[in-house]
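Below you'll find only one chain, the form predicted on its own, shown as structure tokens.
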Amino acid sequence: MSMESRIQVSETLKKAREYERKSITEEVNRQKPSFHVCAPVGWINDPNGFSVYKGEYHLFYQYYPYAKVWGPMHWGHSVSKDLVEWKDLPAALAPDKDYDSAGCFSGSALEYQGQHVLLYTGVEEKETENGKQIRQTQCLAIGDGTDYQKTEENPVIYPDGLPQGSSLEDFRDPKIWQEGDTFYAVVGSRSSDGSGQIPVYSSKDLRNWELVSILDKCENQYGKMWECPDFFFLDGKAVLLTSPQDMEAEGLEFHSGNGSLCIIGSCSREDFILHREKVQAIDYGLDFYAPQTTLTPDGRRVMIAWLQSWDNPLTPEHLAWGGMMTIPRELQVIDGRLYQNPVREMEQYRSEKVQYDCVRIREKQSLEGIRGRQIDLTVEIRGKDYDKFKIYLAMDKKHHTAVIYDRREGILTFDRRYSGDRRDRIHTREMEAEEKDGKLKLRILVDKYSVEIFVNDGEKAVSSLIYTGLEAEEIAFEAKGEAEISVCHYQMEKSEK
């Protein structure tokens, strides 16, 4: 018996669930990629509540079912047995309490005593004599994997006790975890200087929380508000992931706008103060924001993110949904740097292997059997007699998306200018890349509308959207000079379950 039969579901949530039942048709689902979490219908952004509950992976997300634009935030909900094929569940949360009447913003989840615990940001807006007042607090909901009851104690975390001058409005996106009998949460916050800070809170009972420390502070160095923090220990290092707003470009490492930031260092559990050793971008593509991680039952740290950009959104008119997530990625810290690769479960969906070794490339050419819009493609590029190498994806007579390696400059460029988009947006992104052991290795996952590139076995990742018509499925290679490539190509197919 589900909790929906034991709790009173609000009219706001009932309305969202009924809208889903009527609007999510077979035609809507046919439009979607096979291996990426998408909006069931309407709009999604940040991943929330990425967690394991009763042996299954659960992913929630910021969700507005009624239109393909941001609106009063609900929590959508999907579930998977293997992190690859996902099933939509009914919307989990709706803005239906005073403390979250303006939206159920981002948060996280864990399993505790057989129940699924959600910790999320409630947003309340009030009209005062001084104008609109916005307050953000952290709230608790507990459920059975389908239905969730907001607790009577809400809100459970207030910004009280933060350093003087900290924002009461920008206080959101809690990420919860448990160590022994203690729960911890990091929260995105804004300090008195107007830039981000990450407070750490602890609790013994999930209801009563106290401030432990300020884990790290931006001090106007990397953007302004730090959203969607995630903190964990991995391979002997402390790792903080966060998404700064209002970044300024810094070389090819950070681009302007809403970015992604990884800080690696050391941290004692005694004081929870992060001592920085490495600062890097998490992803170098056009569409990546708000990553969140979970720990798998076999001990892997896995990350998923919103595959979209706030400043540069792509939402085609012909689709009934807008927004998707990245492929989940296994994380490692290698030589002080964050590495990421697609979860190994993806390999179970490979078929029709086509392989070429030591092919010499000069003029633009295709290779038989190398094509498609649901593929797992690895290309290794070698040689000293070329200046640039270019891979054409999603190509027809009029369209293509290009991956370009400038060997002399050590720069990899993603270019979707000719992917068919009719708006004047940013369509190229550059990053530094260099050969390892005499080659550049690119693993490229394409799933209809997304391109995710993993460079040199996960040293860097580049995530971007393309909404080229699905009939454009040719692939070609081209070198300025002469390059030698090896290619391994798989079609990706859903199971027949």
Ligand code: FRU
The other form holds:
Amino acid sequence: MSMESRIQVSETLKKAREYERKSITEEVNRQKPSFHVCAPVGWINDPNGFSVYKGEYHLFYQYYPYAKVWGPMHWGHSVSKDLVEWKDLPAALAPDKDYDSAGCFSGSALEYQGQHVLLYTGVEEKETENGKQIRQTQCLAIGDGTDYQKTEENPVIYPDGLPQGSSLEDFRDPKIWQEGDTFYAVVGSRSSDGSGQIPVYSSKDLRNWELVSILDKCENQYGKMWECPDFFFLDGKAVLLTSPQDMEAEGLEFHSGNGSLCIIGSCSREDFILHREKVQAIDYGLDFYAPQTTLTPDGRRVMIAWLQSWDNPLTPEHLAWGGMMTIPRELQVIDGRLYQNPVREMEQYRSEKVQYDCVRIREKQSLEGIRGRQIDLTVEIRGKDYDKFKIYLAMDKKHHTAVIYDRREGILTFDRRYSGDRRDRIHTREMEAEEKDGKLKLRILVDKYSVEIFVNDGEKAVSSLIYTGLEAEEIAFEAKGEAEISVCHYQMEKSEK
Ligand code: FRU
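Switching from the form predicted on its own: structure of the form predicted in complex with this ligand?
Next comes the full complex, and the chain you just saw is listed first.
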């Protein structure tokens, strides 16, 4: 019997698929960013199941189609040939079993023996004598790239075997990978001290899993619960990515609230214990959470994240969808630090190149041909005769979003106070940034409602949403003192395939 004929689509999933089909209109599609994944309709959060299946990239995501707020979690689904142009597929999972009736939470995917394997968190809520009891377990669904069957053995990983005192409620977001004939998964968990820990599990058959180790533990140092872990080896180092809840701000490295953490170190496959060498934030912008990676067929480690903030979600009323993903980024470890740059496939979508070399900037000025809301702009700033340099993006008479470099302090500020938001919330973020070889290099991607900045060839990334009206598309430069800049600017256009 073929897989297709075995897969039963539940009423809950049918309803979601029907709802999204009805909601997709030309107007809704026109409003969407060109290169950033967002839901057909409704709310999204974490990227899930980022994987290659039958030669195409699949990206799932936490999804509630019926409103632009978080609700009972489904998995939305999109597919791409090149990580840049994405096509919506019907929702893949809905909360339709006892063990996931309160939500199909985050998880991951891989291709195995021609099948697409999803490992996700089932959430169950029960009323008991002692009040509401929540249970999170890891569950399997296997499919053909469109339809997925939850397996009969579910749940396949329980929290019970964890060290004493570990939470039974906070046990989620499995990230699966395969090495030889063994499958591994890291899971977000909370230890007896109330803060995060990352257990590693292994399995030979995807159904029976055993605890291998506790890879790393928060010990109340970096936030509380560690969500959405990912673990891989890259450039000779072991890398753990995780998204801590309840962080306290620390210098300019970590901001408060839900943050992003990258731990780089060494780890042997014998014991799966991570020995830390470097701890850093993954992104320094206002909107970045829950990154997940996959390996491309040509061996690149590529990361995508939710471009939104839990404490400050920007979901404008006039749009049918809320939230989006970052641009996928190629990762490297250079000098013990995580570097990230937009996937090289983006470059195929560049057009209308405009270049300026060695332009002297003093008071605020625009440069002919440098404007737009779908752009790939690189600015190199040089000189010793300036204190501050400011780039105005998405600008009209009333609005702008600023990127400001304070050369004396070595601080880069992202400021979207004047991007048209009418709510009183955090709109600025500062981070440390230093000149390299006598210049600061900023590559800035704008795709309608997002700004992603890559500092010094990927040493730092800064990702934020801006919902400024699309008519605000001017760009200007300004220096306090005199700076010299080189600018390379492209419009980013979708192919007419
Ligand atoms: C992270 C997270 C995950 C969870 C999901 C629920 O943003 O809280 O830990 O699986 O969102 O939507």
